[in-house]
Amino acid sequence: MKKLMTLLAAVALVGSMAHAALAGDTLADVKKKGVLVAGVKDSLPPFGYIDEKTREIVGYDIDFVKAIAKKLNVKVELKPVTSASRMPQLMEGNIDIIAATMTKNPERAKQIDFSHTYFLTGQKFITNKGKVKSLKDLEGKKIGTAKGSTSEQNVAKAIPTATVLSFDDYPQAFLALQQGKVAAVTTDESILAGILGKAPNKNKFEIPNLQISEEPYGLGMRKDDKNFVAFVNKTLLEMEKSGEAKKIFDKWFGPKTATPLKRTFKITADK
């Protein structure tokens, strides 16, 4: 018996011990094989979607990613992911990175680790045109978001009488507002902006200034990936003392833009 207790005991830290090599390899894994692998969003304009012309994606995320890629000197390969893939997807190893809207909690946390913010946006509506005021105006009524997201927790708790109702994506939810199967749709107010500055029939709909979260963005790793994390953050934390970070941000959200946002933000390390 002792010696069977001292073989699962030997198992077991073999077991541990793969693990937490596993989990610290991806930086050399991607060093290794000259590839990083991003789960990006591919329909969300202006973070990550399809170009036009070039039939390639594009967008904030993605200039975040190839300048992590090429920090580390490696080629970016994207894989198009939902809010309710994207966290499979990484902890399966289908991918090495998230960078696809995704907002930092403590429930996620559990289950992996975020770099430093990136982005930071807050939760609001996009409704037709001077028919929400108030939250008490969309008491009893349906909104569209996306599944697996935070929205659909927040929204929940802000407008209990709402039903709530969950699409793979976010252009999905527009299109069942246009159609009048939904009062409004919900999520962070820079997404909003790429859905409804996108939108042909623009016009007829808007984002009122109701807002009920605070929606801080990371890139998300593999828990305890302790390498990788701090080559990202060092890398993030680069990127805005050179100036490089408020550059993206300003392609994507400038005045210029159908986007445009005013950038509230600094990049810094997490306390």
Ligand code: GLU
Second form
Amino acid sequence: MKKLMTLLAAVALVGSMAHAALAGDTLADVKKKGVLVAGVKDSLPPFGYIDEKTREIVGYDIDFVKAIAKKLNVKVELKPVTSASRMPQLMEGNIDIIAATMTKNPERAKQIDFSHTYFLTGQKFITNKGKVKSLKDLEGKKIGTAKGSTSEQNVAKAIPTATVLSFDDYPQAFLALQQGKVAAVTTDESILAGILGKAPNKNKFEIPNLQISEEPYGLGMRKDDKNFVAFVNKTLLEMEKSGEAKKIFDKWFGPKTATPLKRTFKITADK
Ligand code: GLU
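Alt. form predicted in complex with the ligand, vs. the form predicted on its own above:
What follows is the whole complex; the chain from before opens it.
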């Protein structure tokens, strides 16, 4: 028994040492290995999705990762993550940074650190056209969203009588709407606009003007990884100042895109 306890203590010690190592200096590590490994979405236009021609993952989130890697003079490796897997992947050291439509909030900030806000949106719904005028119309209904998202939590609070069905990702939730299995899909407006923009039968659906939350996006990094967080924040502020951040916004959300949205934010230092 004593031996077992010693063994367990040793395992725990090694485990905590590995953890401490991970919380170390990602900035130095990335420079040393010459590659920045980013956890990104791969089925959410225009944030992260596979380009039909090049078969590469492209999008708003990807352009920010590429700009940071360029500044570091390293290559980029993109690893697809889901809403539920992104924090564990980061904390286990499988990725260096999360750039995956991720909302900053105090609960998540207990486990990881966030950059300054680099995108701002709010949670809405996609519904069948003409069916939903107010939140009341969704009471007692089935609503689809993604596991591990703020969308899942917000909708449960906003419409407590609804049944929330959580899928691995939003395209799956939208499929359920198309098949009549849910009455709505809920998540950030910017994501819903991307889904609708690509939908073949988009005239059948709409995004009613019903917003239930504000969703500021941040790039996720390991807790207390101070040098890396400072570098990423500095880069974001420089991108705002030089106009590069706005250029990326216009590329994916400008008037000529499938997802025209207004830029209602500027990248500024968090207070
Ligand atoms: N921005 C929200 C979140 O971080 C919803 C989008 C997503 O699931 O990535 O949870």
